[in-house]
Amino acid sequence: MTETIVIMGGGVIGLSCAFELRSRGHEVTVLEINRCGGQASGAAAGMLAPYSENLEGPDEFFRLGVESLRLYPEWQSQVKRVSGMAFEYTPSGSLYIAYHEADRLALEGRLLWQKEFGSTGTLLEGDALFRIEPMLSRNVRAALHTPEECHLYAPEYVRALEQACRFIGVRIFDQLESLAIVEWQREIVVQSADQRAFGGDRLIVCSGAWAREHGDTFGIQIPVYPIRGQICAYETEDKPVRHMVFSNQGYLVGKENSTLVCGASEDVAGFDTSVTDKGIDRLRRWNKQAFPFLEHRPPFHRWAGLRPSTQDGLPLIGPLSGSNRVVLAVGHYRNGILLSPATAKLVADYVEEKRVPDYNRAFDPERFG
């Protein structure tokens, strides 16, 4: 049954949800107080990297992140396709690198496990390491390879997803400056600034570092908080880094523009959004150790996003019990990137009121009263 649906955030995962409920057949609005894709979608590295980003187990997390990874080559084909704008999606595989011993047998223990999931890695040291990432300092005692993960230039990925919104019928409305929920039980009805409401059967909640606001509207808690992630990046010539280069410091990305990206410093700042010498230096002398020939080369572009991120550092996806007219999809911290197409799916299978897998629980929306 088509339902009219309106989705309060216009950041990746609720241009995701919209471009799935829309393909599905269902009528959408999108409500966005900025502009979309302004906050941590814009400012994301792109990773798609669910072995290399979890260093524990094969959690709900982890789970959920391997099956978003799996959808990606079909998901993107067709935002590209619906869009007719192109954007980088590179299957470059990533290494996580460890400079002792003790590190190298962690992640033997890593690849053990998750070889189990799907990853085809191999642990690589000495001339097997270096042939495959040749500037890589030799001060790297190993490093795990997975040929499995990929990642997208996030800017142009949100652009292409924002346009083949709007191709397939979406109604986006954004720059609304601020948004409230006048009625959410027995019909839905979210006022704008301006006063225009916008109405519709259910309410799908994907307001980033800002769902917390909603709480109280709901009578549940929402601890999803702002972390602030620093990033820079440096003009580089023949892509010297061929990989996703990973640490327990950070990360390297080397884009198909030939900028080499560098993340991520986090702190506690609110919602401030401003780049801080003491952040970037922090990046500055991990990657230097990483790849000595950074060493006296500057970035020459310095910036900073707002992650999501919830006391358990899992996302809150689901409807409520109150009434399942609301689905939250919210706190999914610096994986929004990664989880867009999965989360996408779980929103809509939720308003079908199809089947969801079981490891979806952990991330019940009610969990913290």
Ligand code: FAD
Contents of the next structure:
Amino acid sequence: MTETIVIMGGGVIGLSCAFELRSRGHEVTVLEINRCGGQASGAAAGMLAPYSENLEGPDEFFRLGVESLRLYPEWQSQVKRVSGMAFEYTPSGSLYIAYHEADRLALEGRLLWQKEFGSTGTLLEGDALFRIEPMLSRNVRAALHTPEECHLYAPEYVRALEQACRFIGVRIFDQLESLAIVEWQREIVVQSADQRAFGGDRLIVCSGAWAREHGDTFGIQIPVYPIRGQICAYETEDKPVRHMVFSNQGYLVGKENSTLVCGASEDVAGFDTSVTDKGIDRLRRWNKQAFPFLEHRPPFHRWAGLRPSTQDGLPLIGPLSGSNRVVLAVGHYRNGILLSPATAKLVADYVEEKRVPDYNRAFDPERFG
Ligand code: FAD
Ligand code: GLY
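Could you switch over to the form predicted in complex with the named molecule, since the one displayed so far is the form predicted on its own?
What follows is the entire complex, opening with the chain shown before.
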């Protein structure tokens, strides 16, 4: 049955849900108070790295990430085909580096459980490591090489998603300034600052770090908080860094356009998106430790974005029990770019009342009461 769906938020999550739902034949409207992709999604490093960014164990977040990585080759080529726009998608693989024996042992432990979840990783040392990443510091003791991991150029990906949505008939209204949810139980009515009303059968809330403000409307706790990520980029020649390189201090990823992106801080700073010297200096100290050729090179570009973090580290994805007209898809924290196809498919399955894998219960949006 065709439904009329209103999506609040035009970041990667809102646009991905719009693309999937419209592709399945639903009528879709995206409402964005600012500019699509203008917040966290446009600031991201674009890494699709569930193995390197989730270190604890195979929890539900990790499983959703692995599923999303599996969906990416087909998903990104569909976005490119429909939008007619190109964007970088590079199967670079990743290296998680360790400087000390204790950290090398931790990598060995991680590889053991990750192999059960699709990783074909190996632990590399000495010549074998420096052959594939020649500019890496010789102080690096070992690295976990995960060939499956990829990265894309996030700002272009989000622009292509927006274009793809428009081409298939998603109606997108941006610069709306503010939106009020007027009715959500019997039908959906959302009103913009200029008094326009947008109606539908379903509402998908994808408002990223701002989602908490909807808690009162729905009578539930939505503990989503902004965590600022400061990030910078260097200009390079000849792509000196071949893999995404992670450590417990940060990451570096070399882009097709010869910039080397290096992130990122995790600051509690409210909704402030300033970049500070302190934040960038910390990144620079780590960068030159991993890649000594960066020693005297200042970054040419610095920026920041607000990650939507949650109280328990898991996103909120699913319908409300009070009214399944409302589906939340927020709180993707450090992995919203990675999780965009899996979230879109999950949200569309909830809308169509299809069965979803059991582990998604962990993302129940009402688990905080
Ligand atoms: P956003 O992109 O913030 O979009 C939310 C949108 O909702 C915004 O456009 C906002 O204006 C709008 N909005 C807010 N309130 C309302 C309202 N009431 N009505 C309508 N619209 C509203 N993830 C990865 O997977 N890989 C990475 O390498 C990566 N690197 C990152 C690096 C940095 C520095 C940062 C900051 C984040 C990074 N992330 C990465 C995380 C990723 O960017 C986020 O998880 C993702 O962008 C969240 O997407 P979103 O659509 O939920 O939020
Ligand atoms: N996923 C990288 C970041 O959030 O900085």
